[in-house]
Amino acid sequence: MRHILHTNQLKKEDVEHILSAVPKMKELCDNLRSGTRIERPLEGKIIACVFFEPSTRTRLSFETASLRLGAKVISAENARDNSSAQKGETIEDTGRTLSCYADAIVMRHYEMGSAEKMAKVATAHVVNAGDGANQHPSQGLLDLYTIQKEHGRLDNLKVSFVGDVLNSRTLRSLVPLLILYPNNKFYFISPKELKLDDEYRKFLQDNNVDFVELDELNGTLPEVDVLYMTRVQKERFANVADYEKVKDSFILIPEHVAKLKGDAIIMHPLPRINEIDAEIDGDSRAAYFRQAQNGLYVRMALLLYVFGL
């Protein structure tokens, strides 16, 4: 049974297999929109999308991806309150039950490691759509594809992650993919309260990753190829006072963007709150909505990979 639980599990050949299918997924969507009749490879399959945390892009793009590929979708949008989890059902029993109904389970959950717990007992494919502050592999893959599409390469890049690097599952999902390619350097820019934890720092050191931790944005702007902004995640804080203290630490404004290289790109997993000034949206380097669009095609390619197609 093929599960997608974290990007660390993917070898370079797996990643390139998935990425190579993405343009075909866009073509499939374009054909469907134009009314062209085509064979849809997941005809007859059922995908369960079960989200214990809120989501717009991930849930709806996975559901759209499933439908575009010909699968049917069953879903629980607010499973924390509107499923048997509210009665105390374990994640393992949820996985066993959903396996009775669906061929694959796409799950977002607030607990780190929840997807792995489900995958140990599920007889359906399990795709981790975000487990707390741990991993979000489809986001990592769509981010990687976006960088490749925008820059034409995945090596010799300087990438800055800005904001909540402590709790960023997007960071933890993208970095293992980018280190499959040579000569990439990373800047992790955050307030001291949201710096990398020791465990993740050790992972980077053990893998000989070239990285620098900073608490100031301006100095790196003229040299980065990818400026990846992240939201300070209120839901990861034990109390509101700690969140209020750091929530406005890094806000990207046009004066910052003016310092970027002409071919640099600005990324964000969305939703944004106030960390990117809306005036920046019109800049050609603002790639975050293109990034979101890529998510549909990448998730289509990922579902085919899960089913061995």
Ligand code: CP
Contents of the next structure:
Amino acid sequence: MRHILHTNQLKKEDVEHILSAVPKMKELCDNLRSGTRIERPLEGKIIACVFFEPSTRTRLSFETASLRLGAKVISAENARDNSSAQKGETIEDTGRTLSCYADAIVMRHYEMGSAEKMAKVATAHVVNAGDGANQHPSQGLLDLYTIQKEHGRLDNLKVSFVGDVLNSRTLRSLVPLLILYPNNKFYFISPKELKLDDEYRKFLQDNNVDFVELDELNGTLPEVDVLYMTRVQKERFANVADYEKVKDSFILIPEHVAKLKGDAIIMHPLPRINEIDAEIDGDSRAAYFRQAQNGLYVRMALLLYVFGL
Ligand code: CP
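What would the structure be for the form predicted in complex with this ligand, rather than the form predicted alone?
Next comes the full complex, and the chain you just saw is listed first.
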């Protein structure tokens, strides 16, 4: 089985194989939308999309990707309440059961390590669509593709992650991909309550990653190539008071954007709450909706890779 659980499992050649297929995926979608009949590479496959946490982009783009490629989709969009997990079924038994029906399982779950648990017993390919604050590999790949498309390179970049650095699975998915390329430098900007944890800091140090941790945004703005804003992950807080204290720590406003380089890009995995003022949406450097669009094509390319195509 070719499970996709963590971006650190992908070698540079795997990443480049997936990214190189993305423009063809866009072409395939454009052809289908204009009514051209084309061969569908996943005809006959069934893909289960099982989401134990809310999602708009990941679930619907994986479902669209599957359908565009000719697969059929079965789905549980509120699996926490509406699947037999609600009766106490384990992730392993859910994986064994879904493997009886589907060729691949795309799963989002609130528990860190859940996709790995399922992959240990599943006889269908497992694609991690987000497991707690741990990983979101397809997001990492679509973010990497977006940076390559916008900047024309994946090396010699200064990348700033801003907000909930502690709980961001998108950060933990993108960084291992960007460190496959030389001379990338990272700024992790957060309130003190949401700093990197010791384990992740050690991972960065062990891998000789060039990084700085900061608690203010302004000083770095004139030099960054990628300004990656993140949502404060309310669902990861033990109590609401702790969330309320930090939720508005970093809000990007036009005065910040005025300090960015002309070719810098602003990214966000979305959904945004108020981390980016809507006035910024019209700025050509605001790449977050292009990023979401890329997600469809990257997920199509990823599904082909999963099936060895
Ligand atoms: N970026 C992302 O994972 O969005 P959704 O939660 O809407 O899937």
